[in-house]
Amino acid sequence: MLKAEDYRVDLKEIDGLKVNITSYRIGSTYYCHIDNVDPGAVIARSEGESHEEVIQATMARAMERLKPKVR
């Protein structure tokens, strides 16, 4: 049965707002998800074979989604 590792929640701000980074491996794939605090909605996630490269993919991703349209 496989289980989480190497388990990690990250306070962090980005662009004002404060999310969790939230990083985790099973197996050999490292997870991340980053969510607002509150309500705790999930706004990026991604999965990879090291921790820096998803916790810098979910980032960008996070980043993406988080800046303000232009009109």
Given for the second form:
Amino acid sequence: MLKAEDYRVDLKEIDGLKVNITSYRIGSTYYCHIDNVDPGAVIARSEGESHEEVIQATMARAMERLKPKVR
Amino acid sequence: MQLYANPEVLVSTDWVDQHRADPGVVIAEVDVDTNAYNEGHVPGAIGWNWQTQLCDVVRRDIISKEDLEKLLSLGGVSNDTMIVLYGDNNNWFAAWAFWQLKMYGHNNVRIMNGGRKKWLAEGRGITKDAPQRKTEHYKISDFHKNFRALRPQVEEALHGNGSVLVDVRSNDEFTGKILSPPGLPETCQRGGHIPGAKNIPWGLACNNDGTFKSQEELKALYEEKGVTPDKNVIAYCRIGERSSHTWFVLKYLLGFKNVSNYDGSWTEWGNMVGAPVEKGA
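Can you return the structure of this protein in the form predicted together with its partner chain rather than the form predicted alone?
Full assembly next; the chain just shown is listed first.
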């Protein structure tokens, strides 16, 4: 049966905003999602073939999403 | 869990692992992130989408009686089934589903303490396969409207009827510093909170592993802000899901008799012309 392996949650900051970076592997696929800590909604996610690849891809998406809004 | 007012509403990840295939038990995952279920889920668990299946998709409202009957029937849920809910982000939307199921009178519903996060972190078995379940014929015959607060009840609370409003959003949303959580769409015209509301962010009720804090810790958390069981409590947030989590805590873990969820929340109040708004702490 499948299971999540290498599960970890790291608290980091992107442009001064706290985010949780959650990563794990299921089978041969690596997953990562980033949430905004409070309230914890996922703002970016990726899957890929290596840990580094999914972290980088998810970070890039999160940074785009967290850009200051122009009104 | 024995000190909670209603400890039976929680089941552990261990319990789910042992009983997930029991006849009469249906496990359902409800996530904030609607992609999560497809990554892998508890074997045998069905997935419900809060954006398309647990609400009215035409007008802004909770799911209708007819649609819930259909959803439950197709999920293999009968009126006697034990439904065990779990989800990501400390059971945020699992609590939203729990609130609606209880409102529609399904008594045997539980939450898996710690949710998806704890299940994955513990390395428990998962699958990508969606289960095939035999269709049942679910009938709803009850509706507990007092579990829900609508705008008129919130307006009455502003006029000193003994109710206490609990705003469970982040402090930055409460004070009006931001209009929405970082990275999420701004869905209101004005920032701030309903006058007189107490700010107790929902996540303070959880431990780092996603489980609920102890009865003593929860009691202290709410009592410190004057939120006590003798009061009529109305919880709200931005769209009503974080506050359903707090509603669950107050009603079932602490045993408050009179607590309701104002699911209109800030997306209703913060857009209403002329509604009183307080800014700052």
